[in-house]
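Below, in structure tokens: the form predicted alone, a single chain.
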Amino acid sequence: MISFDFTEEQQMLVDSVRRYAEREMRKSIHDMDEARQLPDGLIDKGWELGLIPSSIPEEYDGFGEHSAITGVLYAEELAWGDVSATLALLAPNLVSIPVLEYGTAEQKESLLPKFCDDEFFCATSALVEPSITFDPYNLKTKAINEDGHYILNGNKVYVPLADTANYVLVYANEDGKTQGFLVEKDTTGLQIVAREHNMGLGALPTYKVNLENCKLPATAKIGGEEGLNFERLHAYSNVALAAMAVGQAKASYEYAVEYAKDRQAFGEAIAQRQSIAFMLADMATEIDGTRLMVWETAWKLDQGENASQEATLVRRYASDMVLTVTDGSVQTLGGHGYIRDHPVEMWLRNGRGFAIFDGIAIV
């Protein structure tokens, strides 16, 4: 039977993350979006929550175990605070979880303790390619096994924190299958080209990355010869993004509700008008419904089920939902919704990205 009762540890974690999101993230959302830069110390304070070490077993210096349910719980709370900061804070998960799930014994022993240090350990992954026909299961980036080494060639976009990452987990096509290859910074052939100017997520630095005859040792392939199960990792990523979409939508909805209660027109709060009240009610229904779908899918993943199809569907549904809700919030504020002094226009821009930022998060 599916149960969504929080464990004591999960409730404590959610409460801690919520306080961080409210006290640290929310106070900076406007300024960091305008400056296109995360405030000093914000990620370091978030790292103190121990979210990533909580997914890593004690034998690798962590203090927990990997749980998709726990991950989507804290991902939603963080995204309620700010999506840009959330994606930056959780970027190391893009490497730690694939290594934890599919890495060789040597990869786990050498890499996982790095994510349990007191200081933020920057790592990221590169999946999306600059092609209108992009398919994560049929990548144009190629990995060729040559004389005991791998040679990588290809182009990637939407790579978060690529300029400061110690490792970039590059997904490439090896004999028709999507596999992951760890590329250390300063590796010959790894080129961090330019920071992208995106419509939303202004404070999150994402980069174009090129690989030109990037030569890697055989040990760079996650999982060794056996490799990794990309379909399952993609499911973890899809539920993470869906959970963040719920958090973003919730933030936008709550702001719109408070505005509608306070805004007076013709002698009454606009929340009393049917057109506004019904729209807000529909927004609340969509948020709660999507959250339940996210939780159910994450629960199935934790049970070891193949929930790839469910994860894909909930990601698509959540991408549509967050766009509808954030647009409804802008409509609720009327002309004020288009003014940058109110965060709803930023949340709408952020919401647009959930449909295209494939593989940019994982829990």
Given for the second form:
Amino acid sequence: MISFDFTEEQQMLVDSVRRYAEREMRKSIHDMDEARQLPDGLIDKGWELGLIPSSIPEEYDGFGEHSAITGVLYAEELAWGDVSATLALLAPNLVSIPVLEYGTAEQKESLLPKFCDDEFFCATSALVEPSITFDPYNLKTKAINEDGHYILNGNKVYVPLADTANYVLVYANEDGKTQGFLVEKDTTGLQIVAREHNMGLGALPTYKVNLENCKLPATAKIGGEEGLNFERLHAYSNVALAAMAVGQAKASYEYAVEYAKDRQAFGEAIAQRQSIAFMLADMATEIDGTRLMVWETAWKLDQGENASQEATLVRRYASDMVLTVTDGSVQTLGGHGYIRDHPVEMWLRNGRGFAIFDGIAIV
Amino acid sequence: MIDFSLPDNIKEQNQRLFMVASHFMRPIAREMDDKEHTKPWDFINMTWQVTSSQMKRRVKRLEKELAGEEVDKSGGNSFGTRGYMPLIYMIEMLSWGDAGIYLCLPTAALAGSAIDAVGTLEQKNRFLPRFSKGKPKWGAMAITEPHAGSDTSAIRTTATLDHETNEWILNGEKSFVTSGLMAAKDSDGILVVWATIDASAGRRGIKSFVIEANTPGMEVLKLEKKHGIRVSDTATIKLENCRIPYENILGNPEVQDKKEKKGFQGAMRTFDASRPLVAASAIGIGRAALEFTKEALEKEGITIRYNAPKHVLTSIERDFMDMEANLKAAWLLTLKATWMMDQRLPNTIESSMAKVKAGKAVTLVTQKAVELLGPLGYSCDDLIEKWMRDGKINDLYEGTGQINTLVVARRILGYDRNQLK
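Let me have the form predicted in complex with its partner chain next, following on from the form predicted alone.
Full assembly next; the chain just shown is listed first.
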């Protein structure tokens, strides 16, 4: 039966995440971007929301079930607060969800409880490669099976929190298929090369990571011999990023609305002119439409359906939308939108990134 | 709980209407477009069986209510379906069949929506039962005038009360009346007309009136020759000393107090219900074009590679995915606006958003489809060019895309009509 209502649990979750985004994230967005550093305690406070344990079943010390629809609801709220901090806070999902969905019994038992502790358990993954011909379904990073071991070679970028991660889930090409390999920190051949400096996501430490003859035991491969279903994980990631794009766009749109109603020109608020008002109305419409596509795709995934096409579509659509909206917000503020005192310029820098970030979040 | 699964009644309805659309609409779509204004009587007689019997159930409930009995008021509407959700699925599927022929469906249509929105129980019982029996009948809504479209305050058609006979006398000219010929002349239907009872009062003086077909003084002057939806008649109707009973006025017969805006807003509320219906029709046309394009590409060995990386995607694949995503966003906005309608939640913003987005999406999808398909798309041998012509109306009627954007803009900014013109 078609419905757009939240469950009571979802409403409570969304409310508490929104409170965190509003009270904790928002106050630091400017300074953390300038300092290129997450403020002390921000992630720990976010961890108290229990978002990641809430998707892990009780038998592994969590208190819930994995649900994409719940995931996209909290991802949007968090991203409304700040995208950099959101990606840091949710980085452990990059390991916990692939393990939960495709891990062997041993992998689940040994790894999942680590994500249910009271303290933030840092983990991350490496998918994107530094090439304009990057193709997640045909990776240049290779995994070769040699005498019961895997040898990984290749270069990765956009690896969030790589320097502090206990595990890096490296995606590599094994016989033409994308598979995931769990690399523990300090493994020989795992090189955390350098912190990146990108146009946006200033506060999120992301790293270039190289794999040079990185030798792993056979047990490092997620799901053992059978491996994982990358297409499906990619769909979970695409809806997560699309949801965050919606959150980012909403933040920017709201700021533009407030500004346009306040800013006077020619004797009235600029929002009273159709050229501004219509741009804002279009933004609102596109944000809503994209959100509904995110929900529908997440709902399909939760039904166990193959929603890979839908996830690609919504990710593409959301990436375009967030660029249009964040750009429109800068445009609404005019010259002021270009000044770093207002957050819209940062949001435009973040917004452009959604077409490029791949696999750096998952719900 | 967020849920996109279809209830069984809509699934069954979809299957049934898919058969109707593919067997009784598609095969005659081209011919009807060529003949313009010739009615698809087989389709009309067949669908009348369904729409009139659905209406019978509605009328029974209205009769009971009039007799003072307790009835379940949820969901009935003038198209005969229970709730708006099955209705938008119906319109989407029939428009996938053919949007022009869908518009010929014999129902109370927007006249019924207006009576639903502001009519009294007595009026509903007077005007709606005709749509449940006898020969096929149509309802139509007459708002636009030659010099006044979306600016309804400029309406010049007058309604003057003759105190001696207790009749309203209507004078003026109405244009762009969808199914106006069928409603006013060629069936025992009804026309809902917007007219002013006090020209100096602007919007506050505008009321809606029900005129029964073939009332003396009402004349169909001409039928428009249009870009698309040619089978549907779009009439110009002249009212010259057209007398109707006092009781045919819908809503409050007084000029509204300046502070009290409810009367006009009541009339405007009709649009909250009708705009998602237009959106659904747009999406049905868009889906037809999208599916045809996909099949035509597949025949040439071109499949859309959703997971291909950027440097490999062709421009056709990118275009196609954009078309698909836009249509999907529009459809989901329509579903939400409709769901809110059925939940009796205020949905002015959502309903206008859906209409704006669907109008844009169908325009994009059908125009792109003609482009992608090349000579095949432009040729009258197939229906793609027709879908492009049919689709465009959805960005124009029930308020142009711009007017609906204005509705959204005012609401999100909290402005009234003077603050945002």
